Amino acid sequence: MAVIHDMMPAFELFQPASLDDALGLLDRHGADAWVMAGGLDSFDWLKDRIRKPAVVVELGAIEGLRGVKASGDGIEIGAMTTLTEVVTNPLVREKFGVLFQGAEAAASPQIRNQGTIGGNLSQDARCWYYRAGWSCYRAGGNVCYADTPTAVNREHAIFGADRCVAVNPSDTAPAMIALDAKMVIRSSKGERIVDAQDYFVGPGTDITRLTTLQPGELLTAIRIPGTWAGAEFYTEKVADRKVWDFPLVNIASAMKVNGSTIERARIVVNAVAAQPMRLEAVEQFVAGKPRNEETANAAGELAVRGAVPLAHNAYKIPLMRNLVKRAIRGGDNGWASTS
């Protein structure tokens, strides 16, 4: 059992003013740095001193990774941009609700005030086992404490364990996905684009981490093509609590529609895997139907189909389901926009 400190441990801190100072300072110091962006992930790693790193680069006084503006027929977000920028921007709401909707669906509002879209989007996995310092394969240890008799593990994985079974957390990544958004990640090397749905990586990847960023390397922005603008979008976040909680199940769904047909689809859900999963095999099997009951309950069947719960959250079989019948059908207890 880890014991908990509660108090940060000591390290050097650095506030780089411009992107190329952080990457130097980055490759200067390599696994030894610890990049914060709003810093709530990171202030718990620090104050249980589960993480101890040497240095820590700051990243908030770099502009330039700030903020949103139109790019071509979509939009560039940058990395350090607040949730609660996200939230308010004319154009997310204009154009990309399902974005707007994921991102105020993240925290309170004190929390989206500092958290960053960057940080949500990249933040580590919240098992408890992990959290409190346990050497589970995760932390590099032999064993999987969320997968034992007697764990408890009504918040993790239904599809995709592979040794680990924590599950992706964010409430922002769905939507990114459904929108074919592509990450720009910098390192003193240069850059490299990343679709949204590659830049997440499971345990039989990577068990040590969540997103595809290497040592030295940067999210920087996000960049939102106009192919879904003004589509049908539908987002829907089940939690214990209203605020400040992360996702049980939660998914974000972008739909073109003919009339009463679907013509095409992307379908997204969360918190069930390592990763974000797209339902490529529900989005096939929508197009060209028409938007209706029967065409829900089918889809909610195929979306659940491979499902294996662990001993405490079967539960989230029937939730998915549900989840994306709705997504489906539009309305509901979630939210629908046409933007």
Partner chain sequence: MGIDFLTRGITPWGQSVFTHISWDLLWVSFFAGVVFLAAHSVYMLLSAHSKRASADVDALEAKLKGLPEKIQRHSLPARLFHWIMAAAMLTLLFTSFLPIVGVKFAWVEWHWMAGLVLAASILYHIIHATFFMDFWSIWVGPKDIPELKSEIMRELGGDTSGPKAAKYPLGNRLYHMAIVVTGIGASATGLFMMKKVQTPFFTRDPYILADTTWSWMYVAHGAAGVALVGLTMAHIYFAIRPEKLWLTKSMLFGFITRRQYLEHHDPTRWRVPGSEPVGGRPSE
Given for the second form:
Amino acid sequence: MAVIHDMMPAFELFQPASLDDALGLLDRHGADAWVMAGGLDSFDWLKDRIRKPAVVVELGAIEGLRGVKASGDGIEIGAMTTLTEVVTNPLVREKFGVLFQGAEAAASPQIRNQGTIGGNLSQDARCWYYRAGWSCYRAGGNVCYADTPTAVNREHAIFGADRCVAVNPSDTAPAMIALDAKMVIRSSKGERIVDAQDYFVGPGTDITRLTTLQPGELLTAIRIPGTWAGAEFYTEKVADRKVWDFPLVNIASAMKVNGSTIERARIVVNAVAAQPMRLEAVEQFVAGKPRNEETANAAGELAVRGAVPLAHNAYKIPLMRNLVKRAIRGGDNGWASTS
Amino acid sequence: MGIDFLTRGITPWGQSVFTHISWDLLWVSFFAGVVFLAAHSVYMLLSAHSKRASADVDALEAKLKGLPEKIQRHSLPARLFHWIMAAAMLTLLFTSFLPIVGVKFAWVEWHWMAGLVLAASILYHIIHATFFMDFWSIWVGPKDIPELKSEIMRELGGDTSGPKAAKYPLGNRLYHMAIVVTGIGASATGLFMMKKVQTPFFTRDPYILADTTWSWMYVAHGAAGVALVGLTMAHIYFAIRPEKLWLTKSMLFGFITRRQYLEHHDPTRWRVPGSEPVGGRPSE
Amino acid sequence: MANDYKYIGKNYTTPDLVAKVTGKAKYAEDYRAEGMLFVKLLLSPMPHARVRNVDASAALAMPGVKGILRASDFPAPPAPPTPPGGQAPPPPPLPPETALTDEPVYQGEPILAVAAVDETTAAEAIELIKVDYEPLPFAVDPLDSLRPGGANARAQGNVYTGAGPTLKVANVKWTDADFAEAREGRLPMGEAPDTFVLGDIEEGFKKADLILDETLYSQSTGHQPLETRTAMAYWQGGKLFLHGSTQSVAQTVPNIARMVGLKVDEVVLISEFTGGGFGSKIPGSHSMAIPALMSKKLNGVPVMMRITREEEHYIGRARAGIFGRAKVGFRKDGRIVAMDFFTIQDNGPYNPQGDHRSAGAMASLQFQPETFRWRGISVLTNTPPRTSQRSPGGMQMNALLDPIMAKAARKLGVDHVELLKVNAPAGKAPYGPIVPATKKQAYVTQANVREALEQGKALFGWEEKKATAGQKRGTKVRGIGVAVGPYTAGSIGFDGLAIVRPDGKVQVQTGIGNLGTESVIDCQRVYAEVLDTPWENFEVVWGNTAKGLPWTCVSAGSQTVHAMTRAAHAAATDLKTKMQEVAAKMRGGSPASYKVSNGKVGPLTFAEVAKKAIELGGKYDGHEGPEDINAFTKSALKVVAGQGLIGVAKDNYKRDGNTHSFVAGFAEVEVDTETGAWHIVDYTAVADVGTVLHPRNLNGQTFGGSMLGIGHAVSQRWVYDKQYGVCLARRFHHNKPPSIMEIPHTVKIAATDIPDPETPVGARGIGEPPVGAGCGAVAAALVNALGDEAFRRYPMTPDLLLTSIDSKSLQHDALTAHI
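Alternate state requested, the form predicted together with its partner chain (shown: the form predicted alone):
Below, the chain from earlier opens the complete complex, with every other chain and molecule after it.
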């Protein structure tokens, strides 16, 4: 069978108007159904004819899945809220700047207008071997094309490689974990709520998925508690281009500082493993320490302990180390801004 | 229409290759095992499967005065090998098939470490069996047809004068044969597969073999693995059956009793110190 | 000519602009026709294979599938013409490229096409086709192919040798001893079939106070025009009508005719708007033949072939990557006394490419070294076909040499601008190999590089920025760099054609492509200037060869502005002369006594003169024309004859030297030493392109060209998996051309505006030279910021820079292609 790309195969399209309808459809069609949010990830798979679902359930018409609302001292974000809506929301900007910056760093303005927060968090790996439709481990096969003597793996993992070396590419996932967000997952069987940190899974646990989401389940909302509202945040994304690019490494942190002492912090790095990595050892290390260069340096070194580089991604070790250092240290003092 | 026994994938060149056997075959093996166990249990309740009659044993015992009370059946190295292999095998089976049936965990490192233990123990066993044990005692060949015949006769309830088991009963040896094929098959292919994952020993390189060679290797590994599920079930079943417990004990402690020896074995075919009769050969 | 022009050098709005910004402009993909079918392509999954068998029975049995096109449906390429009395030229060393093939030589090469009622059906049909391939040996990295025992990309060999009638494909393998240098990170330099030498470099190096020997790699990059090479075709009255995307309208017609097996006047090309080409669509594309031949096979029914972005990556051409090693000897003052420049070119699988040769010639021009040697080897690889990409070879020269200049400036303690000035070409500067006929080098028409450097230095604020260059603030360090991009910028000898219509309007016919440069319109401003008549009186007809368009240069190699202002000048002068003659015939007196100005010829209006010309016939209304115009123009003349007073002429103006333009680029970069991320703070470009034809457009072209070069430095990628020889960076977001955010924070553009003495209008082309200047200046600025051991390959992405900064040594190699 010859391979042809860039032509979407025919499928039955459902655009349910309510969550219950959507869950009913997923129940009815089981593994034949493909869930589509903004379509930025889905269309890649569909157009390349690598995935050919019989049914696509498009969630855009479900009003209840959209919008940001206050919830206690925190907020609740509907999974179908666009990244642009997240970026422009005053509550997000005021209380959870780390999420605002993470979302704003994603892709390009056009993509953010269409892409959703749920989709950004649940997107699949972008490893170009996997995305080429080859039968790699992540695609259910038994080879990793990205870790061979001749593989080009600049964008791949330095941690947690378990056969597959793909990374989670999300720009908003680190912020969500840093903010200790709760992911609300619904299925026809009911609701389960998991910590953002546990929403993401590594290849050891499930090599074909990046999240805990199972067929029939939908991520409906993200609840961000007030715990870290207004904390000191740091985000940075390093990529080849300043727009329309996935991170080489990105970081999000939330820190409570008393005077010059770090009380506690949550620090999360992405694009270094198949899951966003919460650096709990670093968090424990910096808690109670003075916020200075020495702490920052030690934190950076601690963060990259155990990293295993591939042929082309050793740079991720100093990059991650330095980003952690900067997160502890806060903004750098470079030249006056010229942008 | 039919069952797809093999799962297919495509190479980067768009060529179709097998990625592994269909994991449905795991259930086939499992249920085949269960059905066999059930059938065997029922059969055991009904069949005669006689051991040597008590009177005959008494006669033999009287004749073979030199036989010690305890007869060594498995040396310590042999027993160690068996149990290490058993542990490795169970680890391998659980680490490979639990994730398939839905128990998700990071299994790969455990799997290849257990695989290395298995491979090392097999290597040890081959050397040990070749140079320090009666190599052919476990083998099956045309010379075993009389034993097969008499075993069948006995199972059918008739007593027969045909040969009884030498050191290893025929069933035991047939099982060993199956394990040799599947175990070596699984571990040899598994050793190659270690080139495909991150280990401290090799640089990952899936390109040491051609895509199609790999595809058959995965099929072989999977088929052997699935077969081992059924074989292991059968093995454990026999090990815990009441009438076989004397054998299981011997694998733990190394010896069987004189009486067990005489009940189940043919002293002319498994010679142990003292099995030479005093004043003539046992009746045949 | 002094700059007292009324129209030339003034800003105005081109007539196609409104259509472009309102979306009314129709590109090839925008056309629809009754009963139109759609074509989809089956692409080779392997980098090199032979198609043993194709089973399309299931596909052809599908409802809605109308036909299949194979390589065997293509006409045999016509034999090259035998010169009169001469011998037939030898056959080319490799069979020529056709749009479909049964021996794919790169992954993604089209094997066959299927036509169906819609694209969904065509795609489903493609999936049902079973192709049996025999994989053949392949090579994607030139160095791998040169290694002992390395695979050849083609059965005939792996390296092009010779040129013209002696062109051959040979089997060249270097020895292990040659490759010993690779272990030290230096480019191995084995047998290289191409070379030219100027003076004695050994003697030159003896005079040197500083010798640098550096290896760098400039990667292959796809052209990536925003409009893919979509085409639609149908047949009517025995003629082929083709809507396509091309850089050059007139010169695409013979190309289509040759590919499809037609006579030139049996082809009508419609291409009013083209969404970029950058060298990849110079005479259209091979793939244009697919809808043309499919339509022919299906009795002329319209066939649309939309090319996807991924297909564009494969068939859309690419710049040849070059591994370069240069040993350069400098005198204390920065003067280059010897340069030994070695290049290994990634030729791709088909035609011989000349980028490496151009790189050598441009190095000899740009640095005017006292002694010089260039050596080159062009290695065939199973990667997408290469062709000229804006500043082919010129850009690579800048990429490979300007970092060395920055390093030398630092080591010698010489200001980098001064170093370039002391080596700069001036006046009729020589370049390239010794020409056998004259026993001398060729030379340019005019170079004002020192002036451009001086002007740029002031505009950029070089001296002020120099004070802080190399200093670190916080985690950031800045650096400045400068480079000069030289390139050919004009050809001669093409035709102009215009009509003074009976309504008094002047209708200019042009065969220039509307590829985004606006030269299609800008060149015609010369008519207004020569006729001294407001621009509002002029209309330009372009983009449809049925309307009678004259023979025109290809829009490539920055030729157009030079070539076609000359042709316009010739035709406008012809118009003026004829109008004066007609006026004299109408009112008596000498023709010269009638002043042509402001839409009038003396007391007569253009309209009156035009009507009279039709009455007079003959040469005045185009029923007769000059003998020396191209046959293509003669056909066009037949179309327009009788419509008014016709001006038609070939550019026969003299020229002493070969036309070249120069751009001096200045860049300031800022690098974050903790992340390797960097951006361009400030960029200035000064163009030495003769007379400025259209300032706003010159700015646009200089800016766009600079960004193309900057993209090579910043982010643009091309990635192949060596094991399977297949493309990994197959999506646009993998290729990473520079985004709007990679644009320097401030950009200043200016021109020397010194008229070229060898052309009547004084204008030269701008297309190519800003590309190399942009790439070279940014690379030099990075060397200035980070020191000598920052990078050895392009693009200089954060990962490369960070590892160099972090380990204080180079951690990447320059000897692997496509990573």
